[in-house]
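Only one chain comes next, encoded as structure tokens, the form predicted on its own.
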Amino acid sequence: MTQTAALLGMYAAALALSFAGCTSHTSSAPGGKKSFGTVDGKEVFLYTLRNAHGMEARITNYGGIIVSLIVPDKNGKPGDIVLGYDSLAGYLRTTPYFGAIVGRYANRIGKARFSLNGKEYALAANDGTNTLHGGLKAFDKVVWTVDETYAPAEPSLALTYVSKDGEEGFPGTLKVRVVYTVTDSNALRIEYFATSDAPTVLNLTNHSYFNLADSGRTAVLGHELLLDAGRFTPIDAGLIPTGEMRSVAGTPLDFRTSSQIGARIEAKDEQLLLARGYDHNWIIDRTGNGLVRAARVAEPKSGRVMEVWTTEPGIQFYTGNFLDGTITGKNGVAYQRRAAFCLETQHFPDSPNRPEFPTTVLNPGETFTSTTVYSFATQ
């Protein structure tokens, strides 16, 4: 079976799931769980999902954080490819969303407000005058409930969270379910489901920081990136989209042909100067719905290759511009600027204030579904 066929099969399986749950049967998922600490009097656990080919994900139900993601290199040697902390304490301090589920609204909402059905909603301004990644205490900072009844054939973890009406200023009581799966084909599949009892806006993603070479010890500028995207949404000085959907042709944001991340990152380009590097939303080339490839990253020394497939219309490519060496992560590594990259599948930033963008409104009676797959290979 080709990789494309396998991924489309994954998507078909994802659509067969309902928000309410899945049929339980005997699990063949190796791994387990161990205590990871407590938050607000609630015990937090670290769950291990492992396949038979050396791929392993460790995920905590605090923020749904991917604490580690182990994949083999071209010599078969396993290595951790995501940034993070050795203990829960690190995640409880100020953290740039390492590995977390981000919501209710991933990315930025301009001026920390939006209008829906004639009513204006004020949000927390936690990024200058804007709202970033859901507000002050968003999905990355809460303890999710683990669905212990969920037992599919592959190693999986199902997390649920109920966000109450008015939480961080957003309307409607929102019920969210996120399912992580480590597949037999060396992929991490993330499935999102949500319903609301009142009209609301929603944008969910995972905020893992990747370094396919050495777990963040060196910069990712030599990684080779391809983005299946011919347009992007330009930003203003506050990193808020202007509303334009601009061609990447002739700009440093053109990754339609694979090139090193660092090849043009220092170009005297207005967009790169505003973001201090890459921190933009690309519009994925797609026709119709379903899983499509959005990105491919290759790291020459390790031979690791990561592809990103998604049902979302956009992807945020971020080059760790605000890492500055003050964060000490796993194994005592001080994360320097551009020690990692993020590829966050999403709807577009500030969509609630941009009617020209794909809608992020979720109405009662509807079920939000989204799937993203990070697949791994070597070359």
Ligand code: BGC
Contents of the next structure:
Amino acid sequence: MTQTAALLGMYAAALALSFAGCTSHTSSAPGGKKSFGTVDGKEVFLYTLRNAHGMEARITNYGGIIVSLIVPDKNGKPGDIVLGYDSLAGYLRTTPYFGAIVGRYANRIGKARFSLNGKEYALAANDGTNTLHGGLKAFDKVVWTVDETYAPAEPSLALTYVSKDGEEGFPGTLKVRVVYTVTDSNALRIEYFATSDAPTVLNLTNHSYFNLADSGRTAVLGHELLLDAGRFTPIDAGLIPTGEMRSVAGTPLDFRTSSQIGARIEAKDEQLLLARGYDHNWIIDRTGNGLVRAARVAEPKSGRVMEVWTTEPGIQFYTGNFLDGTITGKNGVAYQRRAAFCLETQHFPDSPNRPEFPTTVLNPGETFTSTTVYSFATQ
Ligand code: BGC
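Switch from the form predicted on its own to the form predicted together with this ligand and give that structure.
Entire complex below, previous chain first.
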């Protein structure tokens, strides 16, 4: 089966799942569960999802963090391709959102406020004057409930969280469900579902930092990236979109044909200088709102290839510009600048203040759904 056919099959399976979601079986998380420590007085766990082809994800219900993601290289040798910590203590001390679920609003909301139906909502300004990744104690820093009844055929972990009305300034009681699945065709599928009892805004993603070569020991500049995106949303000095949707043609943000991440990253380009590298939202080429490929990354030495498929309209490509060697992660590796890249599927940053962008409003009676698939192969 081709990678595409496999993905389409997976998508059909994904659509078959409902929000309430679940056939009831007695076990969960094939591969096991072990204690990972205590947060806010609650014990949290590390779950292992493993398939028969050498792929394994370890995920904790603290922040829904993907702690490790093991994928074979071209010689069949397994390797961890995400950054993070060996233990919970690291995540509690400091983290640039390693592997976490990000919400209620992934990326930035300008001036830490937005209006909805004529009412203004004030948020925490945790990134200069702006809100980043949902505020001070957002979805990446809370303990999620594990739906132990959810046990489909493929190794999966279903997490739920109820975000209270007013939490981090956002209106509406929001019920969120995130389902991680390691598929038989070496993909990690992430499905998001949400409902709210009052109008609100919502933008969910996962913030994994990938290095397909060496778990973050060296920079990712030699990885070859393709983005299925002809436009991006230019930013200002605060990394807030200006509202323009600009063609990538003739700019270092043009990844419509595969090129090395490092090939143009130091170009004297206004947008790259503002972000100190790549840290932008690309507008995915699409018709309709189904699952489409947004990105492909190939790493020549390991032979690993990752594709990102999503139902979202945008993707944030971030080159770890703010990593600076001060974080020592798994196996004692000090993560230097550009030791990893993120490909965060999302709605566009600052959409609540930009009526011209696809809407992020969720109304009562609606169910928000979103699917992203990270699929792996070798070449
Ligand atoms: C943002 C970056 C930020 C990083 C870690 C990314 O999604 O675009 O600007 O530094 O997350 O917080």
